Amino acid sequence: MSFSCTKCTRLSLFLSDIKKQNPDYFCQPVPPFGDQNAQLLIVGLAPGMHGANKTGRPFTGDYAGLLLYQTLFDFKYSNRPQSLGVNDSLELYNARITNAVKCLPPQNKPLPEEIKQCNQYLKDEIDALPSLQVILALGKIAHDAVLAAFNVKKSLYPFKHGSVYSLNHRYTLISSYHCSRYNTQTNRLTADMFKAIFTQIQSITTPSL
């Protein structure tokens, strides 16, 4: 995807304003990160203000990344339990991470038309992964974005934590509550619940490490 994408005027202007306030922040569409031959693709919502929007790597610097990267490490999808910055030597094995919306939205709430505008990038990313088997959607917006990328009716695949669906007789979509600060601190999503999701994933595909 192009780092110069300005198709969503509201997001583009917002990023420009944030860049003026924080000259050292990435403030561009955040590209996917991880193994290009991954069997697992993890789809989040959008970059966080002081996380991926700052660092340029999905979930890096975000509170949500604490549980995600620790779990990836526990299940041998990575070589480190934390993602601190783009130069921290973190590597992913058999996994790749992206977002439904590539640019930071105001109040972390993208508009429906922005999600739709960005969906082609997600579709292209899915099509470009030759070994992909499982897509993990973190939250309903990511879940619905994956369904849109496959051009299927959302009503046939309702979002539910732990839901498992087959897409195009080739991919498995597994969905989870987002590992956000709110969800983890209120115990809507616990570490054990998240680990159970990855146990489901590994029943379908096994890390290469």
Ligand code: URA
The other form holds:
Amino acid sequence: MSFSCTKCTRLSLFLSDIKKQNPDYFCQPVPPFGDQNAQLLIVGLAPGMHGANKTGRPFTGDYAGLLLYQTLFDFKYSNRPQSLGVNDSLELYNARITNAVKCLPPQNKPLPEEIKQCNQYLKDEIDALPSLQVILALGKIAHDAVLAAFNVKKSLYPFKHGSVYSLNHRYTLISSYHCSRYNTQTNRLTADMFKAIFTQIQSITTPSL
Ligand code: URA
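Now that we've seen the form predicted alone, could you pull up the form predicted together with uracil (URA)?
The complete assembly is shown below, putting the previous chain first.
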């Protein structure tokens, strides 16, 4: 993906503004992270202000990354249980993480046209993963972005926590509530529920540690 994408004017202006207030923050489109040969692609929503937008790595420094990276470690998709920063030597095995929207959106809410504009990057990322089998969508926005990348009708594949759909007879789309602070602190998504999603994923993919 292009690191200099400025196609969404609102997001581009917002990032420039945040960069002025926080000169040491990344404040650019956050690229995907992980194994280029991954069987599993995890799709989040968008970088968080003081997390991925600061560090330049998806879910790194974000509260939502705590459960995600711990679970990836527990299921042997990584060498460390935490993602601290781009120089922490964290490696993902058989997994890759990206976001439906690559730039930090105001109030964590990308506009429909921004999600649409960014969708080509997600589509290109999916096409560039030769071993991809399972896509885990975190939340409805990510779920719908994956459906858009496959150009299929949303109404045929409604988002539900734990929903499993076959796409193009080749990929499996599994969806979960987003592992956001709100969802985990209100127990909408518990660690056990997230674990169950990964158990399901592991029945399809083969971790390689
Ligand atoms: N950080 C990300 O990179 N993505 C999310 O969806 C949430 C936090």
